[in-house]
Amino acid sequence: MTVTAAPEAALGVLPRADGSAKYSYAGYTVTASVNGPIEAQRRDEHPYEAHVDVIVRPAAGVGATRERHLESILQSSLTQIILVKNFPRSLIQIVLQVEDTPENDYVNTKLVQASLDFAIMPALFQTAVLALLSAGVPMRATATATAVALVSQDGSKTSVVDPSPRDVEIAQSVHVLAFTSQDELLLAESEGDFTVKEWDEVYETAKQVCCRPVPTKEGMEMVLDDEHTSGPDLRHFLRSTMEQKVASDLHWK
């Protein structure tokens, strides 16, 4: 599969879902719907708040383990940016199924067992708030997340903003960050070994991927200070995405 230059979304794509996303960027392409604020079962009933309930599915196979894994973190990243705290005793059931993954080339593909890798887990995060945007779920602010590995390169570590499978096979340590639109530090999942200055160093590069300041300078300027960036501006692909869903929607036909 060719991986995207830049990341492409589709909103509403699921006309039965409260709301729905396509994400695609990076080789990864991941559709997610959201139903709810609806009924909770009794086992799922929170008194004071509601549940959120991620179930991710992956492009071939059955889910295990690592799908349950990713579940697990998705899950209480996105509770901290919805309002649960609205809606007790209800329901919010968010559904991500991996479409599409990019291949390794030094991997014979056929003897891979259909599991996820650690750098699928911004693909899975940025659907899945997408998909609430959509849904008109009421969140405390939007958030973006990157992937960042750590290669050996003659004698040197090298960051890699989305990493491909090669580079997450041959990385050192790989690192998913996510953070709000108020630039706070929302998830941060690593493997691999590394050191405190190492992190500081994939933060700081997370970070101006995903918290990069919408741009003042003009013509020539703007353009050279954008060689000093990797990566795609997150926050700005997030708001013009919402801005051509809500004029699209509110166009007289």
Partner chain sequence: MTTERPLVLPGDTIPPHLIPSSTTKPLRLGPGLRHLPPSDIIPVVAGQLITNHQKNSMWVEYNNNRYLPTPGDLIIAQIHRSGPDFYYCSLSPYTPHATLPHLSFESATKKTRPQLQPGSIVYARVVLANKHMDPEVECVSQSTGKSDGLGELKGGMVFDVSLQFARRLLMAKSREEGKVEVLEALGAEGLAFEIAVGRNGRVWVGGEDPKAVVVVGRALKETDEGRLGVEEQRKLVRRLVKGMK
Contents of the next structure:
Amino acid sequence: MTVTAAPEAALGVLPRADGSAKYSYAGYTVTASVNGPIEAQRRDEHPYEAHVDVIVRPAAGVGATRERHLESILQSSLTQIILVKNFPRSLIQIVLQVEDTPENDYVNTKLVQASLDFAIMPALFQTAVLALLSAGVPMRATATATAVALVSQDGSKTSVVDPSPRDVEIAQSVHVLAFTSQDELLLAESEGDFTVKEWDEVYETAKQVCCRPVPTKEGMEMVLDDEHTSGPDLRHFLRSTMEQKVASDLHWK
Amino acid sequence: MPREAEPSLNEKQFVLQALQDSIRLDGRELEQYRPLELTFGDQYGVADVTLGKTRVLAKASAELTVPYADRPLDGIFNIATELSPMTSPAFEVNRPTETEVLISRLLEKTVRRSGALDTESLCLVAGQKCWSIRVDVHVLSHDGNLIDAACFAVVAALRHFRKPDTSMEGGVLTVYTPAEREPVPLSWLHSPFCVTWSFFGEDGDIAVLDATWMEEQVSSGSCTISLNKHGEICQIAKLGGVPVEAVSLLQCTNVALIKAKDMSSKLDRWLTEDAKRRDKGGLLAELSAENDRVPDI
Amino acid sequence: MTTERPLVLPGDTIPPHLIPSSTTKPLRLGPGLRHLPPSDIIPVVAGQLITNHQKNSMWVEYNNNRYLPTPGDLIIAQIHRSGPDFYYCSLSPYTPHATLPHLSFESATKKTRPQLQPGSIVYARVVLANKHMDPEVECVSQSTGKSDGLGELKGGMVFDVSLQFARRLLMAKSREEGKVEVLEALGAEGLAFEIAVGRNGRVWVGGEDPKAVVVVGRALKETDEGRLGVEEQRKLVRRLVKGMK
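Having looked at the form predicted on its own, could you now put up the form predicted together with its partner chain?
Time for the whole complex; same chain goes first.
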């Protein structure tokens, strides 16, 4: 199966949710719904800030520890960018439904019991951010995320951005990083064996993917940038997606 | 605990009164469905069904297991339905509601008990190895008539699904990966569809097809008829207290057959279209992908 | 007024020339902006940044689907239950209930106050809304003691529309500024109906003929969901009215 080269997104796909987004990239397709601020359950109520509830649902099988782990990572990083203090005692609920994951043609999945790949994190994260933007939830900043795998080839390690399931399988370590629109590191999770020096390299690679400067009107920077970076321009993608949404919302202006 | 919003008295009254005059809020006829749409995912066995503002996603998957001890010659087939907070914040994870239980029971009766899938064909080695087929139903958006949409999604997903090819040679079972051999479709016997009628009024004399969420809230009862395009009825479930005349129920069944035939031909058409889309380039593309041949020119 | 309306995303830097620089009037920040002391102004939602140099104000124009109560808004609330002194009513699904004091009706006393059943709807104004408290609404004008058209809405039907569309309907010049022609067009076709627009995205339509009410409701919803322009709205109304007869 060919992997989509460019990320694709549609906003407001679920008519009954406050905000929703469908995002597909690198073989992953995720749909997210955001409801909030709504009434929080007593046990989740916080007197000074909104509780951010993230629920990850795999395409097949029921969620287990693996999903809970991803949920907790997403929850803590999204709480950082949502202005939770604006809505005390309330709940902002984000449900992420995985629809498609890239298939590994070389292995038969043995288990129906889902075990989501670590490499799905960027897709989940990006969908959540898009759905939050579509719901108009106030945020400190937007954010972009990417996954980098370190694959050892002929004794030397190369870094692969947006690894395929095959890459993840043979990789020594997989890293997921997210940056806010102010170039701050928001999320860094790693799996596998790696050295500090390798992590620094991963950090630089990921930063290049996530934090490309917004092209100026003359398009000068764009041309320069394309020469030494790879992968899609996530930030630009986010902006153009929102541009379409806002333009269509405010068509009457 | 966020409550499910209930329609106001004014809305309930108005919907009932309008239905008395055969008027529906969205301008439909009483026996008219909302537009039904289906899209298949990139993978085999993913069906995304929309019915107006109702949206259901079904995903079929297969795994190798050991058959149940009391049924050594049968494979395993399950349908899992869970309503997530995506459907409505009133649904909680791991706490089944009445709606959820009803949907899963009806799907079970319609698809599994009616023998739509040949479970015997899923058995590979008697008593030792068999396929376990599982369909996960995810309700993404709920605007009434979940059952018909979910049933259509399940049938579409199963008919679209391909399981890995296997072979038996000298007592050795080989399961081929998708890279080695193209996966094969399930052995499918017939396609049942659900058609749900909602009844209104104290004597249930107004019957409406494909009720929206608002209409479901004021209905006094419903009846789900599951049948295939040959008119073979798999089950009839009559829910809600209101009694309905036997004659009108027969009439309902007749209309249901027309709707089932319509859904069946739509599904056939979408499946063929998808098969064509996947076959772009046909065999050639497959060969070149695996064996990087050098052209002899 | 500048005509420039750039797209802003949360956390963007606002170009300095778009920040009004009047020294006589205080700078007013509307929805979607956050002031970070000492002098940073940062958007928190995605939308169009609008600057008004004359009024020395700026805000972000955007669309959201969850109603956040603001004092002065006219809303349609649904009574949930009655307490000893208040009615508890809901402004939007899954949110905490707003309170409506029993005495906040025109010339209401303990004995003459209206008895509202759970599930009935009222047209009301938000009087109190802040993030730490549940909102309070009223059906009487505090200054005149008159209802001014607020109070229980009897009969009719409620239709849900987007918040943005409700705002456009409520604009003083909804035709010129909001580009909503649909109601005038429906009236011109000779349909008789009453309408009450709630800022919380609910529109109540009343009338003798249920057919007319349904047509009004459909016209509103299709205008909203289809994002129709003025000309398309006229066409839609003509088509719907034709189908009605």
